[in-house]
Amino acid sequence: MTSSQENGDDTLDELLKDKARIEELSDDEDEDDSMTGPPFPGNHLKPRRKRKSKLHPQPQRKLLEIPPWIFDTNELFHNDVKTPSRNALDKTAAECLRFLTLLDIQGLPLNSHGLPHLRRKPHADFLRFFLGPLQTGFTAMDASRPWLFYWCLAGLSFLDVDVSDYKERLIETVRPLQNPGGGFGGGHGQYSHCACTYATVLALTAVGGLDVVDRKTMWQWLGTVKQDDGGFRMAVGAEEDIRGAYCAMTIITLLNLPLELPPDAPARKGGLTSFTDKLGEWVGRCQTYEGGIGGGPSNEVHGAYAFCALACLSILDAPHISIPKYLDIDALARWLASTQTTPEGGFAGRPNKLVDACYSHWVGACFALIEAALPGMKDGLWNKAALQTGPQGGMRDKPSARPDGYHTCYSLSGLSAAQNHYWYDSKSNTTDAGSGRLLAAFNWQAKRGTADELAVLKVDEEDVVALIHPVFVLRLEAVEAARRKFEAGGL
């Protein structure tokens, strides 16, 4: 049997037919709105499509002036070389162009510049849905429950929704996920995992609920995943990669855990005494000849891994010190800029892959960290005006995909990176003289874009997303509250 991947004439729909990863939304105006397939919130969150009326035709709209970057594709290969990847890229570009040129606005209300408003209430309703009872299909996400908490609570806060009312509910929900040996599992009775612990700590930080965390056992558990080569495993006996380094250092910093390794930490046998020992060098070995960052040394580059590396180094020290010390920053900046796609305007996670809204955060948020590491660099590495939001409640990967909490959270973060200004205060201390706590990540400042800058982006004031911390991906106020809470240190 010949696989569809070997047939260059197959469409994207045919290539994905058996994988159930992307489900097309029908273009048929008369089709019923009911959806099958992966679990999706009820119809109360989806506006009904209106039938076209010959008696009341829609007024003609002036199409958006097409910016020149849409046609500046910088293709490495001729378009007549058709491969499954090329076909998928072309199909996605065609889907996005309908919205980029405002040929299709899907009935959305428009701002003063003729672009769709950020639909705060539908997005917030969508996120609130996932904080209630879920359909049986969501059992597949049982090991990822903390991520649902984080995506939804952080996303709501990015929309200026007060999430403090969720504090007690969240505390009681995550309490059983905390293991006696420290850390949080993804579900009841599951092993502690760096990613799930990271998501839980961020969600608790968002609502001001960090009191539930057993900081002493957390410190001891993190000592079991620190490796003698400098990196971190995701769990005891699990893979060692850049996610573990970023997640672990985020947890240590927000909770102000001792930097000294526990006495029984396995890495002590390799001569290490601190969680930060050899960490910068290990992160540096994750950079490849392309300039990007892999999940580990010699791994394939990926946009999300670049963010993890930059954010981890920005915790260790001031970004203008730590990032150039361990990474080829010029090569990384070139690689990151090359992932912004045309004509779509968003980012792809890897070379020759499809644009995906989540990378507006994973790649887009890298530029504040890069700019802080490059003296004199001012917002010039990426096209902020090219990012696009989704049409329904919730945001999605791309036009042919359904919305979900993950893409909603990180799309909002990406919009914040594009709309607002972030800079590092290089005059502040990077360590606490008394406790030794790493302070570099708390030295970030931010401000809203000016009216003139928002006009260039074609954004109204009401559509601006909250200021989001470029390292911890939470509102700046929540991060500052965590810093003050554990200022005294100790266990």
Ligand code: FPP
The other form holds:
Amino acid sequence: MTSSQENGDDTLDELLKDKARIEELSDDEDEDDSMTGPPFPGNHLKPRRKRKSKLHPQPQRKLLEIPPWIFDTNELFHNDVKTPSRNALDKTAAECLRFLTLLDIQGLPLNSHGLPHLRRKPHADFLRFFLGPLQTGFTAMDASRPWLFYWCLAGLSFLDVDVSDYKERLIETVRPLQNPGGGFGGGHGQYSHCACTYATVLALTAVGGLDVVDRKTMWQWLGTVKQDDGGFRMAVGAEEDIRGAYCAMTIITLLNLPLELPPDAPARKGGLTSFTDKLGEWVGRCQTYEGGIGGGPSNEVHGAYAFCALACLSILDAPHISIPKYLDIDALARWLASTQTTPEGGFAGRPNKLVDACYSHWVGACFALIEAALPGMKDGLWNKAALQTGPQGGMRDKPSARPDGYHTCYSLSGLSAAQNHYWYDSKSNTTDAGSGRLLAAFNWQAKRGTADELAVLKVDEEDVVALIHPVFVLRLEAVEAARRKFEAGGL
Ligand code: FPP
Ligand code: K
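Switching conditions: you have the form predicted alone, so give me the form predicted in complex with ligand FPP.
Everything in the complex follows now, all chains and molecules, and the chain you saw is the first one.
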């Protein structure tokens, strides 16, 4: 008997018996568009739940039966004190339970386990829509155009759509975003930025269009954002944070740029000669007393930053070498595991915050990286079955939010992390003797989950998402093509 039961609070069991209470808790009377970002013209593709339930009359509702594989525990964590954040957690749990308990499956086609299939075509149509002309509301995204390209093209490729047809269009679209001094801005006439350049390089990698990148000026520009404490700024004069470290090292490694700093790089004055100098130590400084990773030294921790840190270290060297060298791996593993939410089964960006599908990637993808660094650890740190639930057409943060490209791309990546196996081949070289390229990130191997494993996850063969590179978040083949393309190195 738990304290919440003693107190007579709702336990999950009680809640599940009370369909009306789930409805009441999840009823979004005060629908707030501000939490769902800019107006998406594609909204008609996916009417919001309230309207939808009118369009699609619900089937006869039965007493709910909770599939036991969803939860590790059947208790809703309740405090006695009602606060706005406590209420938000309850409301989110209730709105997710409508789907997890199959109360609200909206007539979707079901797989052999009675759960909705991964709806490839609606998801793909949704992503294609955002690669077309967009309405004026999207001016808010003007500084993030490359992100739209990356989320949509990578997401399509995760659904096994051939995106090579987009190659010429993408090249011509990003050509004007490339600055003469190197790197890409988010929109026309904008300064180069690590995040936009990362997204551009990944999108180009997805379609096989990397020829448009000027590698020499890219190298020179990256030299201007490397700091003499080891980290990277997001842009010249901008914030120095862990995203910069991961984005910069991804760009350098995929394009096989020289690790040596350009002659006029400011960090040379601080005694540095290589992009990798002091980098591992700087990443290590981002780990806090909580065990998680902050955006920078002594900042608040967040799951997305944990991914950036682990992926950056996995580029520097083999994960079983670099991760324990710079991070307290037990503390980080404990923190990561504590971000998986009950009863939803997804991940939050931080413990006791709201579940959000994008963290299926930002946190879910951390596990392959950290498990590769923990001796004898295999698939033990997270509940994969719990993540496998409820993707609708065009994916979204949570049921009360609108779907978007960002959540669709990263939910698919999270599904892949749960459905498939990723491991590091520790016998392969970590540096290329000829070009000096860091090779660790190219030593990942993957295979699809076996039939037995998929059955445990209640997934049909046709619902399995593509194998996705755990460091670069692209299809494995796309990463391999970039490795080969720039094998020779040089500028
Ligand atoms: C908190 O937002 C979010 C952050 C502190 C950072 C999120 C960063 C990313 C998702 C990606 C970074 C990576 C790259 C490669 C650019 P919040 O407080 O609104 O959300 P929360 O409650 O879910 O934590
Ligand atoms: K959020």
